[in-house]
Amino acid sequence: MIKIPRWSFITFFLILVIAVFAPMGLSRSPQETVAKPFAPPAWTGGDAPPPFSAVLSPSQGIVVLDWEWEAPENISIKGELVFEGYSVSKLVWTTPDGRTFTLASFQGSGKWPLDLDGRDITFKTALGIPPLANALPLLFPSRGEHRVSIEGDIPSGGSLNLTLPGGKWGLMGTDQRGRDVLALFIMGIRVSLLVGISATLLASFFGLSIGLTSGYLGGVVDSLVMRTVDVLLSIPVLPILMVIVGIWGKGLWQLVIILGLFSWMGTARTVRSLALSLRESCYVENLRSIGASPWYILYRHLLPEAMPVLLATISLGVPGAILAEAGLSFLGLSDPRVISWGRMLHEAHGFGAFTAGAWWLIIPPGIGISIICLVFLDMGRSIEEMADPRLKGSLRQ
């Protein structure tokens, strides 16, 4: 009979697959603006317009927009057209009532680069309106068919991308910069797993080395190490982390090293207690009597005995590292260029998502942090049961 793995191992495997392969399937950069800021998810309904995009090319010199909503937040036209020989051409916008506006014009030969944005002063000046006015109500005076076309000489190559950011977007909406929250959420999985696992492995390495050495040698070495551990455990970690991050920098690997250096004490104590109980055992005494070196005893005998406890400690330590990274990121002490769930919550709080009711910026990263922590906690419990079968009954109770 095939034994089904615990739900935590299956969930961790799925999370790992998403973290590795899902970013490869993103059609655009997570930093790219896709809709207006704080756009709700598309499935929430409402009368907000969806995003619109189209391509103007030599083969398709006109785009028709059947617009049935209010004026959009912005309009963007980017790209370049190529003309052979001397040419005269212009980009024209036509409203449902027949009015026309020349968005840009070109005379000459070669490439005609375009980067038009409805918020730019030059764009508004070309339409003949004041720099502080809004150009979109002028281009969208009413609902109906709007047209943008290339008039004059036909270009020989190139294309223009027309984009209208919508009022709602995707499965998780957009953030304060109009970025896709789903793409940010997927990218945040990598950072949370990287920081949590790397910091915990670093702390486990220090804790294992120091704990085994202290427990096996005993005496003055053990007393000095344990008093140092007591002092470090008595210091509040979060203020110290804030000070060190502020002095050292906000890089991702600086954060991993800092979390690892301040998280090894619990592992050291656990491994030390195990080493103290094993160093007086008969087989260790026999090894010492035949001249085995302390390094040989630690490496070949005490280390394998400590591995089940160490694996459980790693699984239980990852949630703490993830929560510490999320807390520091929420306080603004992480690298702003790195997308993480804590950074998402920090930016949501800083830009008023809580007061604006933009729940789609708050709930996904919060649920993601909770799920990963629960997964590693259950994995740690499972590893403890494997190491000591007597725990199965007590843990179920």
Contents of the next structure:
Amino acid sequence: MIKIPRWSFITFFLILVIAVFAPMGLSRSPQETVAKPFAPPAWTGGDAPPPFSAVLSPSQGIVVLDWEWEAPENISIKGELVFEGYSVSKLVWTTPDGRTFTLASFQGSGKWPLDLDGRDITFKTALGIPPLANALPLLFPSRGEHRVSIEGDIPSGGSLNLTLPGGKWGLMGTDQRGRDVLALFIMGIRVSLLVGISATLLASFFGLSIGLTSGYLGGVVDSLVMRTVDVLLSIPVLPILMVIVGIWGKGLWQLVIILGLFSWMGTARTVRSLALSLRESCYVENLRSIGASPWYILYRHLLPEAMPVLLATISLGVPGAILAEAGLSFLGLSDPRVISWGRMLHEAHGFGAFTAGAWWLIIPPGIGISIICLVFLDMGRSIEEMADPRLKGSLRQ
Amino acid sequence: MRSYWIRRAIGAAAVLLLVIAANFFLFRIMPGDVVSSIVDPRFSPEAKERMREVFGLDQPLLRQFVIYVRRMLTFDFGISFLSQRPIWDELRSRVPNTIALLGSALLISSALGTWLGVQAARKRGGITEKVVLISGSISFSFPSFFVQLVLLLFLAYTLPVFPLRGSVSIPVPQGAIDRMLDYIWHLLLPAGSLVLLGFGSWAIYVRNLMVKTLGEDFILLARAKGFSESRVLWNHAFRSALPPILTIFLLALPGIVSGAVITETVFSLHGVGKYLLDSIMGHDYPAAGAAFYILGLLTIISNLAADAAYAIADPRIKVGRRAGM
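I've shown you the form predicted on its own. Could you give me the structure of the form predicted together with the partner chain?
The next block holds the full complex; its first chain is the one shown before.
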């Protein structure tokens, strides 16, 4: 009979696949603005325009926009038209009530590069309005058919892209800079996994070395190490981490090292008690009697013996590291260039997601952190059960 | 009894010394001139030289450390870079807020958790037990700030039942009772969220201990003697499970202090944790060190209080035998 692995192993595998491959599938950088700030997810109700884009080209010289909403946040027209020979041409905007605006005009030959943005001062002066005024209500005075057309000589090549940011976006909406929250969310998986796993591996390495040495050597070393563990366990870790990050810097790898340095205590305790009991066992005594060095016994016999327990401690330790990373990022003590779930919550808290009622900025990263933590907790428990089948009953009681 | 207290006092002193040493060395290993971690870099060279003398920076490291320890113990933390005021003056108004938050959250969550845990152990398989198990797994895996942000979003913005930020309303209401009620109103959501996150794991732990204790022979004996069920439950089972419960209280303390730092940030409370974060963000090193020291001190004092409770709860300490921990 094939045993189906626990749900957590399957979920972990899925998360891993998403973390590795999904960012490659993103068509644009997650830092890019895709819609207006705090746009709600597209599947929510409410009257807001979807994002709009169209292409103007020599064959398609006119775009008709049936606009049923308030004026959009912005308008942008980007691209390049090519003219053969001397030509006179202009880009004209027509509103439903028949007014026309010349957005840009061209005289000459060759390439006509265009990069128009509704917020640019040159764009506004071309429309004849003050630099601080908003151009969009002028272009979108009422609901109905709006038109953009190339008038005058017909270009021979090139194209222009017209885009209007929507009032709704995608599966998870946008953040305060109009970035796609889904893309940010997917990028955040990487940081959580990377920091969580590598910090825990580092901590386990420290814990293993310290625990094995302390348990096997015993005596003064042991009591010294255990007192240190007691003291470290009775100091709140987060304030220490905050101070160190504040002094040392907010980089990702610095964070991993700091987290590793302050979370080895639990592993050290577990491994020590294991080493302590193994030290008294008959086979270690036999090894000693045939002249094996302590080093040999530690790394050839005690280490493999401690492995399953260690694997479980690693898995159970990852949630702690992930939560610590998320906590520090939430407090703003992380690299602002690195997208992480904690950072997303920090920005949501600090940049007015509340006043915008933007729950879609808070729920996804929070749920993401919780799911990853639950997955690692469950994996740790099932590894523990594999290592020690007696646990099975007691946990399920 | 006496040896127990001597051991505890030495332990507390060791932790205190470690906190002070961490403070002392952390701010000295940072890149650049040592003076810049203690004296505002914008000071004139003469003023810096003067500060060097005042803080004893021209003396050997060990001597500096002794001076530092003395200053920490007398709450002489120096001048804040950001506000140019004595740091202790700024911290003094914040300490009561942090104590109120920590104290109320700890007391309520431990009382609620203990009660629920005992009830869950009494009626295995009941609703109480399910609630305990579910709330426990929530508190293990949900990040505290996420839960708090959600609470803030729904109970302060969408439904404006609670205040958005701060420890008091501005302007401060007149009258002692109004001020008190206003303070409690501001504390309700932060402390409540800490309780919500804390009682679950607490209840699970108490439940497991009580289930184990209720299966022991002396409980059977107590029942055979014909004692009432509540007497068996509280006077016999709970009484003997109390020392390990207090041990877990001790172990949970540092985590709760860490949680208070985040809580104060989420709810913008006027507390020590928020001060720590603001100081770190503003590179105000003496202030950050002082806030860290105060948080450490709060932990140590609560530790000692729990030790005192332990000494009362565990009769073995009174007769001088080493407690089984």
